[in-house]
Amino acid sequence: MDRFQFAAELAREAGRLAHTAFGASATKSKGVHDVVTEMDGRVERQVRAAIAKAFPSDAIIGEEEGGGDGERLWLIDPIDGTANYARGIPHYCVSIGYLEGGVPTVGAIYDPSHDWLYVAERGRGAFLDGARMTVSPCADLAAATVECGWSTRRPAAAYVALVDRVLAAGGAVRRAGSGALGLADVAAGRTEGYAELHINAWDCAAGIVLVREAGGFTNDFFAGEGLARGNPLIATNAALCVKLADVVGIPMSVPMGRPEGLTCPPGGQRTT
């Protein structure tokens, strides 16, 4: 088995154990509006057990027990949306990432209460359970809706600034509590933008790659301390991505591989 087909089946397998203990799983708190559940661990721990069964060579990062960095690396958030799922609120996934040399490859998104799993490979696509995803194609950033993503570590005057920045500039903002959901919509189309201003590697390294995948745009999340520390992060489509990266501050990357005409925008980087 691939590592693409093993990791669309190893976020399904998690997302369903995730899901039995959903809004009653016992919760403890990691800092201000910061929680873990009983079930993250869980979930990591069969993640990190079936990857080290199929492929033992390569390393591991996860949310809840941390790990080393590789030529072959898997990024593991066993449940990203934990505040959504310990209320019991429907906005919740298992994302799992992978990278090869650093570049983001392999993503895995299942979201247990709509039973939806998002996939993508480097070079082959992003799928929405089977279906072919594409990125919206709105060029009229007064017609956008752009999820911002908050973290509490960065201060809330900056994300406040954020918002005020992308609502003068037209857009609707929108904030869901999963960064990985987040890059899941703008993959499938439904919103046009995402942007944070810190975001974790294993929040979004599956979710990069379904943008990417998707015809979509995002910075080079991975550059510098990424991997380590986390960076800020935007995600957009073509059509947006230099009008959303001067709103909120974060220049952008191309992938390679995207359909001819597209080009690199000022202050970006094409990926290789």
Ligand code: IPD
The other form holds:
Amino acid sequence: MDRFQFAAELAREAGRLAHTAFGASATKSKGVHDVVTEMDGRVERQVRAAIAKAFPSDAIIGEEEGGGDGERLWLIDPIDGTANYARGIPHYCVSIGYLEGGVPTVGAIYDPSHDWLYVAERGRGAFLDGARMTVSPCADLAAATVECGWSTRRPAAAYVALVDRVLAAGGAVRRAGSGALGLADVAAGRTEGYAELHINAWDCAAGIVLVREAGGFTNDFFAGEGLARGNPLIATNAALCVKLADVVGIPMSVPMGRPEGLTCPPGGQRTT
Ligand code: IPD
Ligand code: CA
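With the form predicted alone done, generate the form predicted together with the ligand in the same format.
Every chain and every other molecule in the complex is listed next, the one we just looked at coming first.
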């Protein structure tokens, strides 16, 4: 079975299940400003069961139940934007990423509030409901909108400093509460960049494939302990790659598994 097609169908099906309790699912707290709903667990169990049935030897890591690494690895965020979901704010998604030999290979993100399905496969392009996506061509940070992701995993002062630097460079800042949809917005050319000081692998695995296949760039998120412990993340287009990396202070290294034929501009490949 084709994992690309499988992931796309599974994300849509899981998102439809999530939406049946949108704004109404019982909520528990995992930490300060970190909630989890009954539906997070239910959706993850459904996605895990479907993968285990179709690809029994694949490894699975999910936000709610964890898991272990493998050559063929699925990364599941059953509900990304849970705080929005629990509050009845229609900006959340199901995110399913697939890595082969550590390389982000397939991404499927379903936004149930809009019935939007974002999919991408390495070397095949990125699509929103079947239409090819391309990152924004904007080359001017002063005309750019950058989503700056936030969580309590990093100090508030560090987040404020990041936002301050983007604003000082003339960029507009937003924070909508779903890292996966933030990356989908970069891939769709709606925003010029996404930056977060720490994000987890299940939040961004699928979105990284979308951005790269839409002609954009990310840092090498899975370097070091990215898979197990998370890393900083930056995603943007070729024209802003060097400048935005400087401004947010997240090095834009040679992107791992980037689409054929794309090269980050000189200076965008440094790792320090
Ligand atoms: C969070 C969201 C948020 C991002 C955080 C994530 P959750 O995931 O994606 O936008 O900034 O890093 O933890 O808690 O909604 O699944
Ligand atoms: Ca998440």
